[in-house]
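Below you'll find only one chain, the form predicted alone, shown as structure tokens.
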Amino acid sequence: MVFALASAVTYAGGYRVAVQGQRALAMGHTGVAVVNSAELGFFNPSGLVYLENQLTISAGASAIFSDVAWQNEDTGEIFRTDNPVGTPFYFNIAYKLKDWLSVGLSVYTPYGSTVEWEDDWAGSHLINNIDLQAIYIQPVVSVKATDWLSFGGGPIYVTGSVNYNRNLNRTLTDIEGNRSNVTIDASGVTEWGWSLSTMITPTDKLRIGVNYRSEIIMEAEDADADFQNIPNTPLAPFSDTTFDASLPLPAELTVGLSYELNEKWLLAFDYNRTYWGVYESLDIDFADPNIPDSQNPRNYEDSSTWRFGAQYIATDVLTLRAGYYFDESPVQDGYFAPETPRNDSMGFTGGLSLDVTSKLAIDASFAYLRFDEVDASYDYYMENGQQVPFSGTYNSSTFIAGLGLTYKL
């Protein structure tokens, strides 16, 4: 049987959530070389020292509307997800202690998902629903070594949880015909990581940024596994127990540049490499010796994202932004599970900032993600000692609308 501790979103590679700032998202999620707000706490902490104001705060949230449809290629049968609206958030604060030294705190949600398929759909033996959350809390420091070179980074504390449900197999029911299923729940899972960054400013118009965020392995220990609608038979030895499992949050490297064409126009480019190769398998170790442990191959591969953005200062109080990015899927052929309905995508973004006062601005963004339609399968589901592939055609789309505030003092 296949168990899954955590799953994917339909708007970023793997289970990555690419929504960490309204200004950045509006510019195609570029930000590693853009100095315009405390969003740098996530994108490139070394840039905080270049902010003009002593205190800068950026905070916001987004509403994510996603839809995934699966179709049986032979019968034409169709099932869709019925996902609640996702709401990733961010909070960044930066304070300049000296001209060469700034400190800050960033809180953000780079991993997470809420996916709900229709009850007893064709792939319910793989997933019914999942709710995954991971919150990063990161104190940062930014140091200007010279007028053109700075460094930044800090430790990362992560807290996360997951609740996941699937049917035990394709046919098992209790005496009343209710499908046998399991709910896996792990909360309060914590771990530490770190980030390191640099920013180079060779001219007044050109900035170059590099940011690295470490791999973090989330270890769930003595988490709860709740089995429901189990028939009274020795052939189904399932009872409530605990389990241990681990989930990798992969390392990321982002490099990029920004160029100021003139007083009104700013162009930006980011290249992101996410080291998904660490996610080789999801293994579940049950405390009850009567329940077989579960090995679930994922075999992800490292993936890249290319991001392009532009900013235009239209008036003294209005700034417009637009962008585009191409995001590779880390999922390989034969490993496309419906809890990770993720294929290559293109993102089209836009947004604006409106200065309400000289200290306060409203930031807004939107993004439309167009995913390639894909005929794919997961070939490693095991039932009665046999591999039972699950395949179909997946069609996905996502719309994101976000709102935030930037405060400067």
Given for the second form:
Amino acid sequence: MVFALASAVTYAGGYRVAVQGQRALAMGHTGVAVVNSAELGFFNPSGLVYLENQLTISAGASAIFSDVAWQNEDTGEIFRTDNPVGTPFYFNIAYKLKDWLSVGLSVYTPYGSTVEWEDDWAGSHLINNIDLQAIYIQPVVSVKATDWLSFGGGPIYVTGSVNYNRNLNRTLTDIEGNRSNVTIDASGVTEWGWSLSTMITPTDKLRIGVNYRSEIIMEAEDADADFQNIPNTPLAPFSDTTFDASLPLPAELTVGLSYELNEKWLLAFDYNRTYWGVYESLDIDFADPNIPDSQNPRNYEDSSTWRFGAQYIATDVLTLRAGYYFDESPVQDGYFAPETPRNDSMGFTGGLSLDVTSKLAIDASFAYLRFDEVDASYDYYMENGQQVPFSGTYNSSTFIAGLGLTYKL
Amino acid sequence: MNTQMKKYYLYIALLAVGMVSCEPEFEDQVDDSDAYSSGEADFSNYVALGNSLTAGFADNALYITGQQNSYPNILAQQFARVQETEDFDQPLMADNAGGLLLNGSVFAGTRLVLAFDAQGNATPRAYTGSQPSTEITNRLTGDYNNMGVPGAKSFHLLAPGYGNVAGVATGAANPYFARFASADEATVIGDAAAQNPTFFSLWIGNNDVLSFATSGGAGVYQDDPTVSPANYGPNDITNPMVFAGVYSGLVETMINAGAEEGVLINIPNVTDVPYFTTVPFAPLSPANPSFGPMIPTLNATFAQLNPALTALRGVSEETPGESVYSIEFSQSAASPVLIHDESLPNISEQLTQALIGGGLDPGLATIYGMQYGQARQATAQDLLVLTSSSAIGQVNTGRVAALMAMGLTQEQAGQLSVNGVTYPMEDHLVLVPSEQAMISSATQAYNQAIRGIAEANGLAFVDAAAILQETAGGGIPFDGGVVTSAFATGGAFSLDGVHLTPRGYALIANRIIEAINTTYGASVPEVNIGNYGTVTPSQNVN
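Alright, leaving the form predicted alone aside, put up the form predicted in complex with its partner chain.
Full assembly next; the chain just shown is listed first.
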């Protein structure tokens, strides 16, 4: 089998959504060393101080069309997700107080996942659907220490929610044959984090950037667990209760550089390390002592992304961008769960900015994420004290289209 | 806006249109038309013939989810992955409670569910969460691919009027076939053949022995092949030659109707079925507070009979040199129940005389003589049917009334009416070795016929007897454990101990697929039996 080798490689992505700026995304989501717009509030706040205008606003949203298919050649089953269009957004405002000091506010959604499998599909004992959202709100400050060195950063306030449904096991039903399932729902979960960054400008052509965003562990407490279609029997002691659980939003370190080849061309490279190792297990602790807690090993590992981008100023009003990135998976062999079914991917990106007026530009970007077909399994689902792997072949495709505005004053 | 600008906007719009996602495709996609092969078989219109096992009967009832997990329905879903097929229609019941109504009155009860008592003991009980709502007289219209008729014996499939609702109350017709027979005088095989089948399965013959077996041998072995099955009693064993003739006629009819490919499934041995193997022959524990204290009195009473029993019967042929005919309950180990064995010579009168000679009151001696004239304690060779489990050790109220009518006081009558202890287990609750031999001989003869007919017609053959021997033995491993025949917990058999669970039916479906793939060079994919459930627990019982 051609793709048998693929199962030996690691998988990528997790629930990170790399869509935090149309200009950056168009360039392979590079940006830690690109001084271009208020998108820096996310990518590298220390660069904001280099923006020429007193006020810069970058805002936008993307539409993510993402679908996953799973099949099992032994049984002939095939299922496809019916995911709603994902809509990550960002809003960045930067204001130059002094030549050496800028402040700003950034709002962005770096983590999230919406996966909807058909109810009661072959992997429904692992997931029917999940909707995970996290909104980061971050005041930032950018300080120029010398002409060639700046620092930036700020506290991050996160508000998140998760809604996750799965069947309790592979066979339990009520008397009518409806599968027993649980929905856990936590919303308004808040937490604090921070980011810190620096930008070095050794020559007027070259910039080097480093950005670190802290890990944030979202702790849901007393959230709702809703059990449905539970048969009336002491064998299934499930009734609605509350639960505690935590989900890590891992730390991220990005280092990169940009180089201005000439007046028209800019090249950028980012290396990104996401500290997924913190995601060891998704443990759901139900308040009701009769309900066994749910332990779901994840065993993610830290993963890297390599990003390449280019910008070409075509005319006075039109800038074109293109990029590529390789996104390595945090998911290890045997831990490929269909709730975040992402293996290594390659992103091909492009986009443009169009200056409608001297103050206002439209930014557009698109990305196509290419995934290899992969034979994978999740081996840590337990039934009667025994591991029951859920395996099959996965294939994914993702298109992202985004529009944004950049306003300068 | 200048034209240059318009052009830019157009580019942006085109980009957005280009984004509309295309679905991920696999290199070898399982729903591609050439992903699997039907080989020389044509599954486009599959018709299943059989009895309750084919209908999806489980837990002593037919109900919707059981039908959805019938092996023919599982097969049909897998066939549909291989080629274009017509919808596989089943005569679905009205509910998941199970049971039947005849003109509004309950004709068959609800399904069994696994219920727990206050001590945490699980027992199968009739579901009471809702009442049966399937009215037999509401005849369904249309063709049904699943022609499995619960209760049908081989020759019933050929019998006109088997689906005539007018005959249901008297037992002349079958309530399940009456629900969907095309006409009062229709036959099962006729309705099956009329559907232009391209492929068929046939699993029939179980009831030709099973009704004898489940009735504890309350029927006869029809050893004369010239006797018409129309004259058989309901619990008789069908003559093997009659069976073979009927069976080959059924197969011929299906082949002539266009189903040139098909699969034949043979008959499991009753000794591999938990209905007959679950209740131990020696369940009477001295530790049981309602039995243990009785033992000295019981043994003193039977001590009066034992000299006469051994003298009159001699020693057992099965255990030469050691009498099993004396009756005694152990103080230290579980004892066998007392059973009525109609294969024993009846020594009632001699026993009565011997007891009178020993000085016993003639009235009581007569009753003892009657009660123990064909009695013995069970041995490991006797099979107690599942339904005997709730009777053992209980006072038989019918027997109490009968004994009181003979002049005993209620206390005396009660003491002599404890099932399996003082009152021998009735014939229909026990399969004694001679009855088992009849069942086994008939089963083997049927299975020989089935295999021969499969070979003669080039049809696929599935040895269900061997499969259930596996589950009764070491079990069959799957991704979530091992399927065995252990009652209620093993996973293969439903709570009636005779019919299978969805997992058991899925296991049969997989073996059928294996046979079809081998016989016809097909590559029909199998199912994962771990995805199919077993028994249903519920506290909605009385």
